[in-house]
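Given as structure tokens, the chain that follows is alone and in the form predicted alone.
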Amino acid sequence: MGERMVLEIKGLSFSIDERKILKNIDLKVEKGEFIGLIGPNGAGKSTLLKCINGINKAEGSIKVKGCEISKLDGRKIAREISLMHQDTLITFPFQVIDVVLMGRYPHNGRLKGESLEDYEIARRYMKLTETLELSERKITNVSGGERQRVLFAKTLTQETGIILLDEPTASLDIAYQEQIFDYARELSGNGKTVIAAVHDLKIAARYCNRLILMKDGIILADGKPAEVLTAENLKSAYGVNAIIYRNSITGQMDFYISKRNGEKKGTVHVIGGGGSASGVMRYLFERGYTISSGVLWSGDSDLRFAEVFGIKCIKCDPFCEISEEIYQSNVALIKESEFTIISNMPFGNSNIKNLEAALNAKRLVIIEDEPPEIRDYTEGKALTLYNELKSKAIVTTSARLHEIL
């Protein structure tokens, strides 16, 4: 085994009952990995975990550090490898510190009691988790988020070279939750191996170096979280449509998950700018319509989404008007649509032929949140058109748009 692998599992397999919970699983680790464990409940995520601990005495070969696990027994594991457990309940009325220096154990022998440098070791990380007040509370007494970073100040007390975590903020609020992951990257970073069981896909996506996808105790991908959190990998796994894209506002990979039931249902055009269409688009796409979109102006808000979810639209440079060429683009979209939307949208004399183009539609609905005399720029032009439109139009609001549809 190389000097950066740590860990080498080869043809893992663990049964209960005679039934096989994982599948001749083969993995590799190298040292300062933060691994992210996905997949949907009993992919075998917690059992793959407590096999690498020594908790499960699974068939094949898992070894640490060139070592079979098979051959160490606990004390040595325990120096080598710490498990935070997804289940935090302790019965007994165990003081918070008393809990915490039980991750020195496997450095203790077996009748020395906690040294000085255990206690300093201990309320090191106990203050890091912000535990540290509760130091002289039991351990039956504290909140369950509070129980669980308590134990993970006994997991980092530990100090051990692989540190896996099994669903390590089931409890906690979202700082909590950012606190742990901040943590374990940076331990990650300091050269530690963390395998870390995760719930909320995101969240891996943004902390974690790789991602292991999991399902029905086999491995469906492995590798970086863009290579791993596809559209594809997760309609495998967890059944669902989703949509890959890349926040504008984060800059971090996200992914919308979209409820429709694949009935397709009218095609819609929309009219927007501004953001004032992402909510109707969102609204529609969710629906099953066929929707397009336009004229939309390069940065605008509404066209990234358009983009992300893959709609057709009509656009346009920004700060450009509309051209005879892009406007017919917008006439003949409207005009094979069954419906035509003008969203809640701000009028400037750039996009007031998106208004001249809808007097093709053939059935039109405004959206009308705001009276549209305060969105208008063009000095009353765009509001004589709008109101010609309005004429002709249902005009609902945007919370009332499923009664026209």
Contents of the next structure:
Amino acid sequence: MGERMVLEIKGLSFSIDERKILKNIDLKVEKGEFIGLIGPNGAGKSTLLKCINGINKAEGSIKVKGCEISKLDGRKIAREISLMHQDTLITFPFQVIDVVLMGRYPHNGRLKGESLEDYEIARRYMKLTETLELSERKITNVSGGERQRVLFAKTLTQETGIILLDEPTASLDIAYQEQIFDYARELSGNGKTVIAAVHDLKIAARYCNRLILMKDGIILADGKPAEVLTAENLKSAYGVNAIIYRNSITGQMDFYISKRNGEKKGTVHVIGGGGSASGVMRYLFERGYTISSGVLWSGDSDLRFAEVFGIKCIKCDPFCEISEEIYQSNVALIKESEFTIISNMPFGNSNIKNLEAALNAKRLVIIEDEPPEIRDYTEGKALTLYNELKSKAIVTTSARLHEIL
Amino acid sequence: MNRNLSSAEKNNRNAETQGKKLMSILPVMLLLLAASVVVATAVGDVYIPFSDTVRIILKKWGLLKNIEFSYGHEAIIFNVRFPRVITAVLVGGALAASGTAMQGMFRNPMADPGLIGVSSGASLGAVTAVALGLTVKSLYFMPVLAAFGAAITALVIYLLAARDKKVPVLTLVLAGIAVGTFISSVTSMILMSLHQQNQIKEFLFWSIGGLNDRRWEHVKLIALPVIICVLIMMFFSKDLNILLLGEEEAQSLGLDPVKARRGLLFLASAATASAISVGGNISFVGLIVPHIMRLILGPDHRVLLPASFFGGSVFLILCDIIGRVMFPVEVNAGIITSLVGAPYFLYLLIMARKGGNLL
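Okay, that was the form predicted alone. Show me the form predicted in complex with the partner chain next.
Now the complete complex, all chains and molecules, led by this one.
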């Protein structure tokens, strides 16, 4: 276990002009980890990265492979740790290949030119970052995204065991964002240790095998993505109300940041199904209404939504008829609610009972985005009931729901 | 597959050209230098044919024997023109190499050796030598005092700007301006107190900068410091490249930017001080020669520094020739460099304002 430890930080503190940026940080990193450093702006992520490779002279102990970093000279550190900076701007017109080759600086003497081997290493990483064709272009004449990839290639050309990335995807479009993280993960699979400051929590959750959440210079949480990205942690780090769920389409962790404030509004019961009610429920949730919903069948995305958002819900087993018992509990919820909404849902023989239940509504709102005829799968049976309901309801569309609620 | 192969080949060639770039530039630069040296030696009030000039030089080096030239020609070449040209080589080269290093270490293409007050300090030294009447006693006094003044001023400005082992560029520039202005006023005060016309003229001559009447003594005085400083600068040329990436990038690559900058600053100051102690305040060589060279050869200091040295030499020699030949009276080389340099500097400014890339 001890041999796998590549980085050990104990009691690290760092201040600028008496202001403490990092407070007593302890951290152990093992070989092959891919760590995402997350946290709000000003949490100290970049500062911590710069402490690790000795740019910031911090108090406390930082050991790389057992060696205290303050005792190593710059070149030795640069052979163990590389750092890709956030905002490197090169104003002198170097050729791209020459910039990448500067990554070999800590490996070569002052007077030694770059060997063919150095060129091979540089070219290998340029190919990987798809910058090989920029090779002879001037660094001052490439786009921001291209420059970022060139600097990534330079960082890799340094060939260090520990790679620190300070928001490596800041100016990259989505295709290359994914690519850099893909590649960083591959590197960690090959025994390199990668620590990246990341803004995008979704990407961090997807690629990193460990996340460290920082705020105000301390580590708030440290562990597997699912352990760190909890609503509670995000609340204390970012001050947001996050709803965390597994995206049923991608199977990946996802967030919804709610702007709902404490304000309480009335109660609404939503009758939906087939995904027709999610948008309505999200709207009502943000407005502060207390929502209930039903009857929804297991497996329906509306039910999934209600569960993730903690909405009270009457459910029913898939493909089953609504039993009398379930029907009655739904009616009970409708009677309690100030409003009942029928979403732009499809009508089938199994959910016709939901329309019947709506007859008990105190105030009924019907959302009609599409004509009911094309949503009817009961050969007109449901339509009769629907039109009856319509006669005593306020009819609107999703887009104009805000006029009523 | 085919495409991969060709791009690999191309990169191999690239590797070779990179390695050999300096080797292919160096002979060209040396040839240019030799040509301008010969022209500068041949041209003047007394015209000596090129072929004779070359042969006289070769004879002196023992490469040619049994040829007689008029004693006058040999004396003109060896006692008058040759030391003057060699002084130009050293002064121009030192200024241009220092300018290159300054622009690199400050990541600012507008930096030049005057930034750290070397020129004003040297002026004070020179005017002191004139005022004390030392120039009459020995021609060594003026350059030695000028170099001394330059070194002290640079040190004072550095110490004023340095804080916590760091040297912020802006503080350095501001301290340079303040100290430089102060010293200039002292220089002017001393100048005003001079009574003899020839003393004032002597200082004026020095302060304009030129190569008139430079002798072997001058060459001997600065040859060693200039050559040593420039050679050590070249030793640090890779570090200069790394410094261009910025402070934190340099640190991440294992280079201590503060130490490197301090060392280079010292070398550039010493080389500049040596150059102006003998050549006077020759302006713009340290600014425009690095620019021109960077335009032609790119910013890699391993190539740029030696090329700038030779470029500076050639440029100053040419300016000296123009000053000697093109006007009814001899015009100081320091005037010609400004005459050419100032418009070029303005051109750079206009290009920068147009949003074009300064480099």
